[in-house]
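Here you get one chain, nothing else, as structure tokens; it is the form predicted alone.
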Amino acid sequence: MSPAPPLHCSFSAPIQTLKPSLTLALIPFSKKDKFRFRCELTSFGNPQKWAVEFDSTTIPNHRPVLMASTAALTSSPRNAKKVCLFYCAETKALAERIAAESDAIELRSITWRTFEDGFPNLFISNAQGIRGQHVAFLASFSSPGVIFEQLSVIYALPKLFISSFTLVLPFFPTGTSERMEEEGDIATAFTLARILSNIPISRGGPTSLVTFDIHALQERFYFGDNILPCFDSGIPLLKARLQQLPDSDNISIAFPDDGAWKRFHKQLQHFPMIVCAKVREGNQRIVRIKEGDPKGRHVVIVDDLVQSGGTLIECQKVLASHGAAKISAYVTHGIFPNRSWQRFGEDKGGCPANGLTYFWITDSCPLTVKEVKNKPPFEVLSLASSIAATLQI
């Protein structure tokens, strides 16, 4: 008898489903007969629609038999991975909505409080309930007086015999400290990248840092070898936001200066953009329009912090000058010290140069949530969702 020809088949099969065990058995007629067979993935479908389909016409006295566990066949997708997240007190209702994202994201607390003579006296709750768990920290350094705690909490939960360990500080506080410019100069960016790149090392490997639209991108080589920095980013968030409104299709983004430009044009190319950029005239600098025309649009000026404000304002009063009919702002990380956020007032119709439309900041920054908090022209974007979904990775 000669050799049955090769039999070849084709799986289609979700990747949820590979985990539990299968097997191809092709029983030939007699022990003679020796033949090869072939398998392939050639789709990744609903797990109900598995299915293994034969390319080749049956063999003659052949009896191909498929043993697969009903489990293979019936599993549902893999379960999502469980998360312990610890927050500090700025960072509550973040965490809450964190939480309120996914069952599988589990808050935990720590009793924040002092000794008489104000240094910390901190206290992790139920220590041994997250052994051998993915454990994750919701950090703001809005102060150097609240680093310090933290950083004693951070560096204590890998040593609990975790799984895995993320830390995650939505705003980078000292980014934009991040060079030298004379001798004499600190970097502190590169100081505070430094006491990170020290978290003891969990079970599961080096701490993964999340932290979104850090001010300078070389900062990213300013993390050693043990701590693995995640950047994100809030600008999706705007997208979504800016689909929403009646004029979306009337929009173009602005850019206070090249930096922003180098940041976040790749992520808004598909919008008509404006670059603007500081000159000096005499011993005044002042913000000028490099590229494009705001005329009849409604512009919004991206960058990724703002502090006083000035030069935010700078760019709105030129672009209200070329003609914009509306003008909203956004930036990641609102820091807004002494309360600069009150220089910005709403346009309530018709006054660019007076007034914002409106303006976006995520939540990096809890203080100043709670100061903007249903004041016009102000909309927080929420990070929940998006660190969410990185605590999944």
Given for the second form:
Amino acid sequence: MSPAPPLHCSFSAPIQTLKPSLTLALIPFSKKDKFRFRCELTSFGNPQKWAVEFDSTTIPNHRPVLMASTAALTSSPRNAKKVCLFYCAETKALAERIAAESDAIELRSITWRTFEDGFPNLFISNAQGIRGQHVAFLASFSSPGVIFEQLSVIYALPKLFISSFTLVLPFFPTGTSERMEEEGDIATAFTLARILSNIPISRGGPTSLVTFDIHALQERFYFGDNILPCFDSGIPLLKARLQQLPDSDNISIAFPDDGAWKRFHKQLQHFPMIVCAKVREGNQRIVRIKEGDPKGRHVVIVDDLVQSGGTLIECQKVLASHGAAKISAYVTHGIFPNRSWQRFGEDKGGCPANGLTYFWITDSCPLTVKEVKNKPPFEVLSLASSIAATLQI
Amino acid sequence: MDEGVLRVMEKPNEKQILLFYCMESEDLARKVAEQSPLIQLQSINWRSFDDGFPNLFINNAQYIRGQHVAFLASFSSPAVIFEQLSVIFALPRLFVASFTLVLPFFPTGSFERMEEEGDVATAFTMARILSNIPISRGGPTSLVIYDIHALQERFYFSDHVLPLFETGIPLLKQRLHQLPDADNVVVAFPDDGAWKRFHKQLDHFPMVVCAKVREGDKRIVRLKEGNPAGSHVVIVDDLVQSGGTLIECQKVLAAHGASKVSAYVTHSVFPKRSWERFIHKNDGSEKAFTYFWTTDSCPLTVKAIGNRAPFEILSLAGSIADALQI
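The form predicted together with the partner chain, contrasted with the form predicted alone above:
All chains and molecules follow, beginning with the one already shown.
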């Protein structure tokens, strides 16, 4: 090995993503030279924000050699963790995409039937074949009715002598309309977190729970210690997509409210920003621009999720009236109850008040994806590669 | 006298209870409250958000502080579990003096058979979820269940809940004593499982036990022990699903000379309206079952059946009101 120059490494992760679980590979090449390390860091998602720094004075004499867990599975296959991936009916398409990302991920099947009384009749095929394996389950709680059957599988898998268990729940529902405003309000997000916190531990310790762009950052504290939440984000997918646009140098990011700004501004710092706010005027609440200028820009409204779409539409109107040339939107989770996605038309040129150029959503809400696929302005950015990488942690 | 002594002197059976309930169980909740002036109904706003998830509000949450609180649940389908669970997890933490969950029918237990690795025991999932109800100032939650299907299921619950296993059989016994031919009643069990569950409570009646026997490819119900000839035979089991088992038993009993056949099940699950096969038709056709007794543990079925012969509903209200005083 040729000696490398001493590398000053520090590790700074984008907000709320992977901080507790991403580790670096430090491979010392000389027993004496504890200040010299060759850092092998393969990036996770978009590499822009990753600087690697290391304070060598804090290294103890025995050099920890940690395994890298990264997106670059193809470049270092010997580090790849074989994972058996189970899924529910709703998430089959996404599961297949995830398995396609890596040879190390293998799809497994479950028989999902019901008894006459409506309760689930479930069977995990080849249960003995997963002993000693890393196992994951790709869940989707699109409605309360589907929770119990998936939960039965989630509670059963860790006890089958597997070596670790990861629950991938791209969209954590219930968090959105929660407001504990008075005694008597029931926090269903807390109910869900409690139920998930009681997943039995497996030989690999507490279950890892992967979720994207959780609605309220405080919800991370709802989870007990028997579960390791891993808060991931879809924003890197958006950034990659924006870079592909012909007018990528004319993009501004707009946040519909301070909440969205708090959640995302750090990941999108290199774009000019616009922040909207809902202001009270008499009896009404109107959306206004609080800071920033959309004039002549292709403005992309960014938020974690969309329900009826009302907020986005009002933002769109305000931005158009302030001179935005084009308007697009990105949300990680396209919930769209009652087919509210139908309110969003395409702007085929020059009319941003009435249509969007693009409406990007991820495939966290599979039922919506089915409906909006191939319907402009909608474009689906898949979480598959992001999830495949996280499964390697 | 100081408060501590006063509380100790509170007479048994005089606990004031605030009873919450799910929408399906409103009728039964009202009946329970009617049993005793100590039991007072409370209300919850059950709404949903556009995305289908529950939007719940416990009315008067501060009023329940320091009170004994109970919730009457009904898990008739997986879809209604989450909203009720949200209430069940929230109530104990509102500074209540104690919390009791009344779940008359514990579903999922009936088809469970862990026969091979890979079978997923949903009864265990259900028990695990209920075992994680937060404790309140009154300690672990009491969990009242009637005629749980498999007796071993009592062991599925952790130490954080106190299961109280009740039975509907006393209601049946009371009803049987009212019959004009009460001295001609014979109790029949459709299989050994039912016999194991119930024979001790009914041992003053003569008994008949049936069994499913394999004959070639088929499984046929046969009489294993006892003699039904000339008697009013009452088939007893914990629950009924399609009703197939009961119908086959009735045929065998009639063939062996039973003068009348009736049935009792605590839980009328009857998926897909399978109770319709038992209804007496006014076309002169032979009435297979004289009486079909069941409790109101499965409110949706009971509502659908109404008053139609041969069905008679024996309400759990009195039994539940008593259990709440424990």
